[in-house]
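A lone chain, given as structure tokens: the form predicted alone.
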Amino acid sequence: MPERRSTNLAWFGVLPVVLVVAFSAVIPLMTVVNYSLQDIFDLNTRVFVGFDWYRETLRDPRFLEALVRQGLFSMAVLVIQLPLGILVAKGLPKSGWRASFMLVLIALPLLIPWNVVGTIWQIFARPDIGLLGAALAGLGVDFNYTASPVDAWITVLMMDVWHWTSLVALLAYAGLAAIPQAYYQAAALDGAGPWEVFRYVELPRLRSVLIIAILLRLMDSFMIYTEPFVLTGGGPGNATTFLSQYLTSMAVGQFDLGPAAAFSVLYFLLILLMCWVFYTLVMREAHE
């Protein structure tokens, strides 16, 4: 047999992709970088501040507020999505053309364009003409999201609910549609209930798919803007507004670049360090 060479040459394969990714990811994050250690007074003015603009930042009670209030709303879309991701994926049929339009049906709310999504919950909910808003007053209920925080926040909710569950359901229906029908014959002939089988067959199997689920939720979810400006506009006063709000009024309203750069970057740093913290903890778990 002839002698195999190895060769490096593959890597110009990859080439492309370095380049595209330095091009639309690290130069833009770079300039934020330097942005946030100047204090910009015009495109031609800049004095240097070192790390006093991550300083302001993190000694802003506005910054404190929304950090809390976008942690507890990320909570919140987790603990009601991934349960509900669940039950709905163990609902839908396994074969058939039953099982192929449920699953079109399901996915439609993800391919509604975030502002349209504000849009259609901005019409729904609304006291007077949306058809949540008129029922719950013909209830007697006194809902009003533009006027109450609590209200703002149940909404905001009930909309990402609705929009975001349909991919936790889906991850979840592939995750079981791999699972080998064996086990759940010898799960059959041990006597284990349905919760039995969800338990020590279904959920261990589910793993993979659940880290991918929460990865791509928990990030989504701390990064979310257009649904909750569209549909409040961070309103009633502060009550929904998130970083990326925030974030925005700063450096668009205010123009305030080096603050809002500052901003940004501890903005990226935070959700990459959550990330990296939560896959490491799971990937432990699952090792040991």
The other form holds:
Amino acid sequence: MPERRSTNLAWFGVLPVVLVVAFSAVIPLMTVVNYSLQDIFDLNTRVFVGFDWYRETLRDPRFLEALVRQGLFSMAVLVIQLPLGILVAKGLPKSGWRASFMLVLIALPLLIPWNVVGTIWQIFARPDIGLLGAALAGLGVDFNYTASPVDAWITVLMMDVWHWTSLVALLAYAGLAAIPQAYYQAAALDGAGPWEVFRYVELPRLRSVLIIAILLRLMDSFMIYTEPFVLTGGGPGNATTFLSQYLTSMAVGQFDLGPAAAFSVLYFLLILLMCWVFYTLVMREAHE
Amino acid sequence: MPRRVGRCRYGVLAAMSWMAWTAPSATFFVAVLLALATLTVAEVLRPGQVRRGLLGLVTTRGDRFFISLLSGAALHVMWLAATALPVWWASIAWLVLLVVLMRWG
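Now show me the form predicted together with the partner chain; what you just gave was the form predicted alone.
Once more the chain from above appears, this time first in line as the rest of the complex follows.
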């Protein structure tokens, strides 16, 4: 058998991806950094201001409030969707046509465009004509997501849970399906009950898919924009104005390109830092 | 006094003028690119060892550089949020942190 030589030619295979990432992510990001250091109206009318926009953004009460709201929202999303997704995955049929049918059924919300999800829930939760809103009104519950900040939060959270729990469920289902039957047989021989099987057999084997699920949901919920924008428009007041919505109002609404760029860089750094800290903690625990 | 920034009309720089470059941001990105190139050459010539250092994490040379950049960004953001003192002080503190993390991290 001829000896195989190791070469660096494989790097050329990576080149297209590097170029695509450079043009679609790195260069735009560098442009945003450039904008964030200037008071800029167009390329001919710009003034270097250093870190002034960063200082201003970091001391902006509306930014800090949106940041707190965003953190609370992401935390609530993870706390609700992870256990619920695992529960749904555990309840799904393991094989046969029922399994295929249920998988297609629970995947449906993932196929619906984000603005359509917002519209669906905007109608669904209306107290006058919406199924949920009218049902609650019929039960005597004073529910109005356009007037009450608490109701608006509940509706936005329910909408996100409806839209994205399927993703966690599908990932958990794939993780559960990959566990060999021998593990269950061994647990049964040891007299393990359903809770012990879940705690000591299934949960450890689900670790990698759950890490992916947590990271995806954390990043995605931290960048949520379209659904609350369509559903509540950030209101009532600023009750559901999250970071991306405030950023958009700054960049597109007020055309403050410099401050919006500084905001974007801070937003990006925050997500990068959170994901890195989380990933490092989880991987360190996995190695130990 | 704010300084007005002009447009470069020639060559490659003209083609990139839509990116609204400033001298400090260009210097920063060139420095990062040079650091990445240096790390690549160093890795080819003398492959670095995976090790556990001050951070308590198992890291490669590239990991430590990434952590240094990320902590530098966090340090500057915290500095800007907490104090009105010149940002150069944070940059100097970060350079010290960079050396410590790369050498003992």
